[in-house]
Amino acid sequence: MKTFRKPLAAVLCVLLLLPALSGCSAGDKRIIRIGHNQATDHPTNIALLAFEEFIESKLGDKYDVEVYPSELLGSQTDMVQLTQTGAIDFCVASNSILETFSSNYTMFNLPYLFSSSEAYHAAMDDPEVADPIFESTKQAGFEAVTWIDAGTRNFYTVDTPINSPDDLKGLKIRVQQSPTNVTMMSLLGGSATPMGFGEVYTALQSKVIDGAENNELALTSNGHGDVCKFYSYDMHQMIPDILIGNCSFLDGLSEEERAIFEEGFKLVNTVEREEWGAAVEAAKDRAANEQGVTFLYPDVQPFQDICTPMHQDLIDTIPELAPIYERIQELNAEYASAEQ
């Protein structure tokens, strides 16, 4: 299995210097290049060599899948653009991403969207719910393939710990690049700072921002509890991660090939949800007792009531999607928790 650690510049060269990329082989084979953002022990990173292994010992005659980690390719707005124009085949990006290239997306962007973890899944396999949205970019040149579990994300700062939306008030936040993230933060009282997740690290660090906003691997796996030293519980939202290929090469391929790779689809999401529950657990360990984090559990009323109205505002904008916020909340009913 092969992951690449190669310098991003000398990477983007070789993409821009190779015109019809998506084309280049290793001898015979057809190299098919996947980017993500996640280190290299990520749940992520597992399950996509689970599936280079995968695609390889069944086609390995005529394919050669890379893996590329650790945004060696570029930020995630960065492969999503490379994936759209086929200059690579596959990359995972945020579903908040995803949300400036299809509004469709924004439904999964809603904060407090899901009543519990089993609801959220339920939901994210149920093709009542994804398909409208998985399929809204095929017009641009890249469709999603399968969702991945990134758990449920919330806030961690420098500094201040969070247990009510008031704490937030005054503190520059990052936020994923997405409006409805922005507009989130807004009625919450943080300022919104968009930046891409490579640059987080270092703006903690600097105090350019005072937090983020995030699940728990992004505190070890990433290293944020180094300098994070609070992670507050308010759940405000379960955002997957979303794997898309780009559209030309999907349909190139034979129906045989096609169901191989269908197959491999499938093999991401079963591979990272296998893993993410078990990660999830180790991070909050280490976290604690190797970085020094104090987790805290505020009431998540209060930041709910919040952000509650930002569901009707996107019904009234885009009526199109609300069968599919009325078969969200028909799943949450039956999968309700006390998660939330």
Second form
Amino acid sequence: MKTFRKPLAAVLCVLLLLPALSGCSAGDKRIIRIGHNQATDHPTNIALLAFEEFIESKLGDKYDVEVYPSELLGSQTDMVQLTQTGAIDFCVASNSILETFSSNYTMFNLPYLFSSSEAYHAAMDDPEVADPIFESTKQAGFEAVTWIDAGTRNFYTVDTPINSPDDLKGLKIRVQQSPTNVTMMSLLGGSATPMGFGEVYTALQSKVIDGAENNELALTSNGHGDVCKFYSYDMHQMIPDILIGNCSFLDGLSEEERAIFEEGFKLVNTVEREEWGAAVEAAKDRAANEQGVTFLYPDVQPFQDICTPMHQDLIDTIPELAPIYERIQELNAEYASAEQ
Ligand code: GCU
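Now the other one: the form predicted together with alpha-D-glucopyranuronic acid (GCU), given that the block above is the form predicted on its own.
All chains and molecules follow, beginning with the one already shown.
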């Protein structure tokens, strides 16, 4: 299924068709709305449906959870703003776009931050690393309640195989709307073209861009592999998705309810992680065999060497992030040999 950018008017129509938003109820139940931008077969949607089932099994007399996939409630940026104001209660946002709401999120957007996916998972699970970042948007009206694996981001292009950073020169590559991603792309030599996820398929098809960068599921679940024939494992980022919740809603829960919701948030994380590995394998298989995508395995070092100065730049700009960065380095050392 391809995800297309919903014109704002269409999004507004969906919202208007919903009963009055914040605090709205079906009968005497409080409806909890969760928006995300993935297709219905994506691990994120599967995990959120597990959350819906769990909350309704425990608190179904009071809450009715509704999951809206495929940008039905707007782009990620729209949904973050809706969550911020309490128009909806939760949404899934890429960590990338959250850096414009709190610069602490820049940490997880750094290219080549983690030495392996084990180190990445350990860091995201470590409250010493995650809490100061997850709580940093409370003043803005929302907070992170759990993280969701979104694999490793790599470059893919319509017709140019990327074997080294030189191959990116002169190419227009879609990046997420985040200053870090624009900087990374410029350092690597390509021309960064920031846009929302739902616009990428059409931009590739109409050759407005030459390529993009994402995990393997974008090829299949979003149809990008129908247009892009080369996917190159330069492994530049492991950027989590973040489930964010409106603070007024969360703070309004009783202690008992909050404990149940916390269990539900953990469930989102575990179910999605259980689904992720198989989903990536299935996507690779389909991309290679049905869409005709060639997978390339370039030497990662030249890409990494160009990007790593960004780490020190961030610490120089936001020195308070230094302890978190140090902790990540400890985990990188501990889990370094597990992969690569
Ligand atoms: C991944 C990620 C999404 C994000 C998308 C993007 O698919 O899971 O949250 O929106 O990348 O590149 O925008």
